[in-house]
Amino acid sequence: MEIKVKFFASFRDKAGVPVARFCAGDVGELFKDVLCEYEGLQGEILDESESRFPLKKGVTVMVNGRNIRFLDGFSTKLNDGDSVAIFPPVGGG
């Protein structure tokens, strides 16, 4: 099963690639693999002090255009061909 992961803005810079491909059954498993593969993203996406929903404030993760906050979070199941987009916090005014 192949999942396409798209990195945006500063996450793209830290990963060093705009798109990567992984095999994972759910979002939690995918993040373990992504953070092992791209060490520059460690400490940027997950809030280690938060156990229920460990995304850092402002980080957005979309599965096929739907925010995982409105799905099953890190338990959201992934299927072959799914696309996961990871966006850093947006600031400005």
The other form holds:
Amino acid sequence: MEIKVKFFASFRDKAGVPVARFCAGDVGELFKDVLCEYEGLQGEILDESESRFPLKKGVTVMVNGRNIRFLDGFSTKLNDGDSVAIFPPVGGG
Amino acid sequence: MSRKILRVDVKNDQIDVEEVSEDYVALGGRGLTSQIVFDEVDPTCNPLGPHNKVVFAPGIVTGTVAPTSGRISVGAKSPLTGGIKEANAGTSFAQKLAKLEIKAIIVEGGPVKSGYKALRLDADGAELVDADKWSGKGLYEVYEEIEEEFGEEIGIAGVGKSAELSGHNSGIAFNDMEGMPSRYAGRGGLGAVMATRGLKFIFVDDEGAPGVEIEDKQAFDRGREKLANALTSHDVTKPGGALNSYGTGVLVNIINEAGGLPHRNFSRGSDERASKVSGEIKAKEIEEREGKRPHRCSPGCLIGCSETWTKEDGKEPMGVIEYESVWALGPNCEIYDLDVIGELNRQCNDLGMDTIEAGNTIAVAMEGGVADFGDEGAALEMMDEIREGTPLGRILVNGTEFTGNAFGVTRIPTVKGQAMPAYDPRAIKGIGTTYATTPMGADHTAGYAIATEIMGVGGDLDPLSPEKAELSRNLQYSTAVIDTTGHCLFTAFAVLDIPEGLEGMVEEVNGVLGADLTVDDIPEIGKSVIDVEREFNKQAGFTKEDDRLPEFMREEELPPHNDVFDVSDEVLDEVLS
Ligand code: SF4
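Output the form predicted together with the partner chain next; the form predicted alone has already been displayed.
Every component of the complex follows; first up is the chain already shown.
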């Protein structure tokens, strides 16, 4: 079971790599592993004061192109070959 | 208030200075251009005939020290859409005009077949000077020559070869901080309206200008501080934030991931090759080539989303390549090379064309068999065809719908004749709702639903959900107000999330006008601007059937989410009714 994790913009610099591979059953589990592996991202992604949906404002996490806010949040199940994209707050137009 | 309106008629060699009527005192930017176009232009007129007018207006607070407010609006009846048009750009030209106490310039009369003129403005007055020697030339060279002749510090507005060809894809190019023709009021063919009035350039010198009068300095200063605090604290707009670090190109990856970045003329919403042209890669290249990033389009911007892109050897700076331009001239044509995209962008600037319309035009031409998708050389040759004014060039210069029809293409991504920007409405339905319903034709800036659907600014809504009437309406009204104040639309990222920032924007306006508006007045003011625009379009012959997306987007599923645009006609009709 392999999950492809992609880091973008400032998260790419903080992780030091654009892509990494992990094993995890859901998004919550994946984040524990990601933050353990890439210390530079600690404090950047999760908002510990928020218990319901502890993602920092503006941070976007997509599983196969779908924002986890509109899936099952941190309980979103992951399957072999899934792709998880993590973005800091971005803007433009 | 000693502000004035200039009325310019090149054909009759006449410049009149008029008082600002009571009805226009509280307007600026888009609110003013749309009102003047509504009041003075027959909606049924031929956009390139004698009865159209092109109107320039800086925003209400433009020219003051209000942060990120160097915008100029340009309005007319659009030859591309046949409806009303407002396009705006960030440039010191806007600030200089405002400092000369010019509330608007109305260019009328014509059509003029030869003998182009330039309008020269300074603290001593205005005059028309001969500009024929610059006819047919590329704008990079011309802007350099103009600066040599009239001074490096002047603001320049001008039109290029595309406008001289009466192309429906011809914009108005303003100079950037380095003097290059890279800041565009690009959309809707306004360049051709200006050229057919006989006016090729406007030069503004603000030396000795009186500056913008501020009625209530306390209110203004209070507002300025609140807005500055919001802009410098929000993650998207602050120093070192996403826009400042990567520019607008930071969107390439996130929109591609979300399945909404159109590739191959809106055939797919995602493609791995997009990462080659991302904002992250572009920022790195700019650093290595010693280009400029961050950079500002105009003095006083606290965000600094702009940049200076150069050729591979660090030579020939060309100004910014925006996200929309990267996409239109790149992935939409299956081109994934930033240097090729940069060269296409440079050609558009040089010819005076809107990059969104130009990229879509190349893509439909490719779909129509003029060239293969991904054929970089053929895309560049299309620019040569326009420069040379060949029969093919004269098709291409008229934009996406004209070109698609010429080559029998049925998948033409336009609304009201104007090509879509860099978000596929089948994957992000709120922006599709805006494309369909704004009076401007497909225009993302009219109600930037991406902020909420993708970035979680001002709330969170699922991009695939079709219930977006309220989102699009609210954004369209607030955008019309921001475009009227003269602030850059990117201030919205901060003020949609930070209420004090929005309050600050209103207080700045109160300070300049001596008014007592509140944040609660914003929807009503925005609605009044859009109602005027919709009424113009109605009188021009538009009906609700024009507020629709192309048929193929309702029927053809877009990978990877395999969805269609399923926002009902009833919902679309409800947005601005
Ligand atoms: S944010 Fe960008 S486009 Fe807006 S005013 Fe600043 S530099 Fe110009």
